[in-house]
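A lone chain, given as C-alpha cells: the form predicted on its own.
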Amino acid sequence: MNVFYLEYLKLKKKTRHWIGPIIVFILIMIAYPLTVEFLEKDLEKGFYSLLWISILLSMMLATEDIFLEDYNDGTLEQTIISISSFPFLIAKKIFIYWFMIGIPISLFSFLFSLGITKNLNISLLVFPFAMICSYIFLNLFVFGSALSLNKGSVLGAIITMPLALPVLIVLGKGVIAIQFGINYLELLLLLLGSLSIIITSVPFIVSYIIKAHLE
C-alpha cells in the first residue's frame, strides 16, 4: 500500500503529466462537433472512431516520460538494486497512471457519448469498453516508452502503434455490436482476456528492457 501511495504522490506532483492528457482528450471531444458541421444531425456516425483514437493518443501522451525522469536522476537504478520485485513496482506504477488518467478519461468518454448520441444505454455499454481499452493502451505505450527510454519517444510510438491497431478494430466492432444489440459481450470479454495477458506480461518485459538500458 505504501508503494501505491508513493507512486500516487509522485504522479500528483507532476501536474502536467496527468492533467495534460485529460485536457487534450477533452479538447478533441469538444472540437469534434465544431469541425463537422455537415454532420450536425449525425454526429454519432464518426464519434466513436474519434473517441477510441483520442483515448489512444491521450494514453500515448501520458506515458511519454513515465520512466525518463527516474532514469536520468538514477532513481531507477537504485530501485532495481533495493527491491526484488521490480516488475510488480512497474505494474503498480501503471495502475496509478490508469487510476489518475485512464479512469477520468473513461468517465468523460461516457459523458461525451451521452451528449453526442443522447442514448444512455449505448453510453453505459461504451463505458466499460473505454475503461478496458485505456488500460490496454496504457500498458502498450509503457512498453514503447521503455524501449525508447534514451532514444526519444517517437521510436516508442512507432513500435507500439501497430500493436494497438487490433484493439482499435475490436473496439470498432464492439460499437457496431452495441448499436445492433448483438455479441458485444463477447467482444468485451475478448478485450478483458487480452488485458489480463497484457497486465501480467508487460511489467516483466518492461523491467527486463529497463535493466538492459541500465547495464
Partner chain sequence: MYKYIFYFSLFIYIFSLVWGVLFTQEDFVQGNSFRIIYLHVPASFLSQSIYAAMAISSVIYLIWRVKLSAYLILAMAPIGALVTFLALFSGSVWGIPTWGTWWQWDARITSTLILFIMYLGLISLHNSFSNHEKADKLLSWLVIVGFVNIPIIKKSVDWWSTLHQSASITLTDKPTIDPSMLYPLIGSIIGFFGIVICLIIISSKVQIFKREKTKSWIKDYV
Contents of the next structure:
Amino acid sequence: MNVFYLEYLKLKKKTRHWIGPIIVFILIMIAYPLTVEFLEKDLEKGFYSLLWISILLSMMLATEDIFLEDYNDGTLEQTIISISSFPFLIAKKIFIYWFMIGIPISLFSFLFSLGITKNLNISLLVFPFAMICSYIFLNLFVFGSALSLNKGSVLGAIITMPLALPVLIVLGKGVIAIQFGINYLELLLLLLGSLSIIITSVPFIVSYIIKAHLE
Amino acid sequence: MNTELIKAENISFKINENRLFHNLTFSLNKGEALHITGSNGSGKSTLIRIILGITPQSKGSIMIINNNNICYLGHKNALKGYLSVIDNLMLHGLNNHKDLNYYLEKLDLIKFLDVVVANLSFGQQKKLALLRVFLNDSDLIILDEPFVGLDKDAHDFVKNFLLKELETGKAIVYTSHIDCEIESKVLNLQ
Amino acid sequence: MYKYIFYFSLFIYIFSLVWGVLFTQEDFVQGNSFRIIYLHVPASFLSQSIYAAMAISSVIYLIWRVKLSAYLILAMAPIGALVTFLALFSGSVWGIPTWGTWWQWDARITSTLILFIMYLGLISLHNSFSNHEKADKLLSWLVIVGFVNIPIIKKSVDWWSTLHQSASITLTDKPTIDPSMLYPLIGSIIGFFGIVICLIIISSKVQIFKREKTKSWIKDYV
Amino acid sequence: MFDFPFKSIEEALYMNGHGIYVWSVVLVVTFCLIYAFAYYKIKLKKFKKKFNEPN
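Let's compare: the form predicted on its own is above, so bring in the form predicted in complex with its partner chain.
Below: every chain and molecule of the assembly, starting with the one above.
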C-alpha cells in the first residue's frame, strides 16, 4: 500500500494536527502588527525574527505527537515487525508533514512578508529560506518527539531547541544578507547542506530511538 | 522439509536487574499451538515481544524461520479512533481482500463500515482488529490476549478459526488467562 | 581519601574566598564588584569542564562499555547544571554594576545558557526510557552531539560584537591581572574544583546504589 | 599581599555600594553548595538504611 497516501489520509482526517499549526502561525503573524504601533518602519524591523520563531513554534506544534498516537495504539509495533525499512518510512512521514504543513506555512510567510515589507524581491528570496528551515525544524523536532515519546513534547523541545539555535542564527544572517543584497546564496547553500545531512541522518536516529522505546 | 518455525534455547530475560524468566527452551512446529500462561507480570507479553524480535533477549538464542511473515495482534489493537472502519481496513491493506465481506458478516461488522472506530464498542473494536488475523496468509500467528472482551459467539468463532488454521499447517502462539482448548503445548511462566 | 580531598579543598576555597573578597585591593576600573570574580570564574570554568568530562565518559562508555562511566554521566549532569546556574547567576549579578545590564546576548553567555538548558534536558531524558542500558547509550550520544553543538553556537553568536571580557587566565599567555588578585583566584578555582569533585563522588555513589541495588557486593560495600 | 582595604566591618559589608552584589553571590553560592551536599548525603543515608533494614 502506498505509504504516502496513507499518511496523507491520516493527517487529513486529523484536522487539529494538520490545520492547527498553520492557524497558529497565521494568528501569530496577524497578532504581530497589532502589538507594534502601525508604523511601517517598525514593523519591518522585527518582522523576520518573528517569522523564523513562529515557523519554529508551529513546527514544534506540528510534530508534537507525530509518533505518540502510533505508539499508543500499537501501530508502531506492527510497522516495525512488518516493514523492512523503518527509517525510510520515517523519512516519508516527515516529508508528508512538510508537504502538508511546512509548504503552506512557507507560502503564508511569503504572503505576510510581501504584505508587511511591500518588497517582492525580498519576499521571493525569503520563500526558499522558509521552505528549507521549516524542513530542518521539522526533522529536529521529530527527533525530539521521538526522544520524549512517552514524556510529552516539552522534554523533546528542551533537547532539540539548542540544535535549532544555530539554524535560527543563520536565518537571521540570511535576512540581513538579502536586505543588503550580499552573499545570501552562500547562506542558502549552507542551510541546504545542513538540511541534506539532517534528512539523511534523522530517520536512522529516530528509528533507533523508537526501537529503544518499544523494547 | 523442516517443519520447525520457532526454536528457542535457554532464553533468559532481565531488565534493569529484574529477572523475568530464566533458561526457557521451547520449539514450535507447523500445525502446533503454543499457549503461554502465567500470572500478571510474569513476562508473557515480553516473551511474545522477544519472539517478534522487538525486544532482544538477555541470554540464549531464538531462531524464527521467515521472520517477516508473522501476523501479530497485541493488546494494543493498532486501530485509528478517528478513522472509519473501512479506512482502518485500508490502512492495513485489507479493503480489497476477497474474504472480507464473509468475515464482516460473521462478526456483525458489515453495518458499521462507515462508522468512526472510536464510536464502536470495545468488543467490536477487538473484532475489527481480529479481522487482520483472519485475512492474513502468514505461517505464524502471534496473539496477545486474543479473547479478552469477546462475546460467546465471537469467542467460539475465533477458536474454530484458529483450529482450522492449525489444520492447514499454520502455527499459533498466544497468551491467555482462560483455557481455550486449542493448544498442543503449554509454556507456564511462574 | 574522599575526606582528605573534601576538607583540603574546602579549606582552600574558604581561605581564598576570604582572601579575595576581603584582603585584596579594590580594582581600578570595576571597583569592589570585581570581587565576584572569585566566585564567578571557578563556576564558569567548571561548567564547561564538567560537560567535557561528561563527553569523555560518554566516549568511554560507547567504546568500552564501562558501566561506571555511564553512572558518572548521570551523576555529573545535575552537578553540572548547578555549577552552570551558579556561573550564570554570579555573572549576571556582576554585570549589573559593571555593564549596567544583567544580561547580554554574547557568545559566552548565550552558550552558557544553552549549556544549562542542555544539562536540564539530559537530566530529564534518562527517565523516559524503561531500559536503562539503552537510555545510557542514547544519553551518551546526546552528550557528544551537544559537545559539538556548543562551539557551533559560540562561533555563530561570536559573529556579533561582544561585551564580555576575554579570559583572564589562559594556559599559554602570561596572566593579565595583578599577582595579589591572581593567587586567590587560582586558589578559589582549585578549591571549587575539589568541592565539585567531592559532590560528583557522592552523587555517583547515589547512582551506583540506585542502579546496582540487586547486586550482592553492594551489601558488603554498605 | 594581605592588606585589608576597608576601614571597618560595616564598610567591608557595604563596599562602596557594591557589597550587595558581592555578598548576595557569596550567599547564593554557599547555599547552593550546602544544599547539594545535604541532598546527596541524605539520599545516600536513605539508601544505606534501606540496605541495612530488611536483613
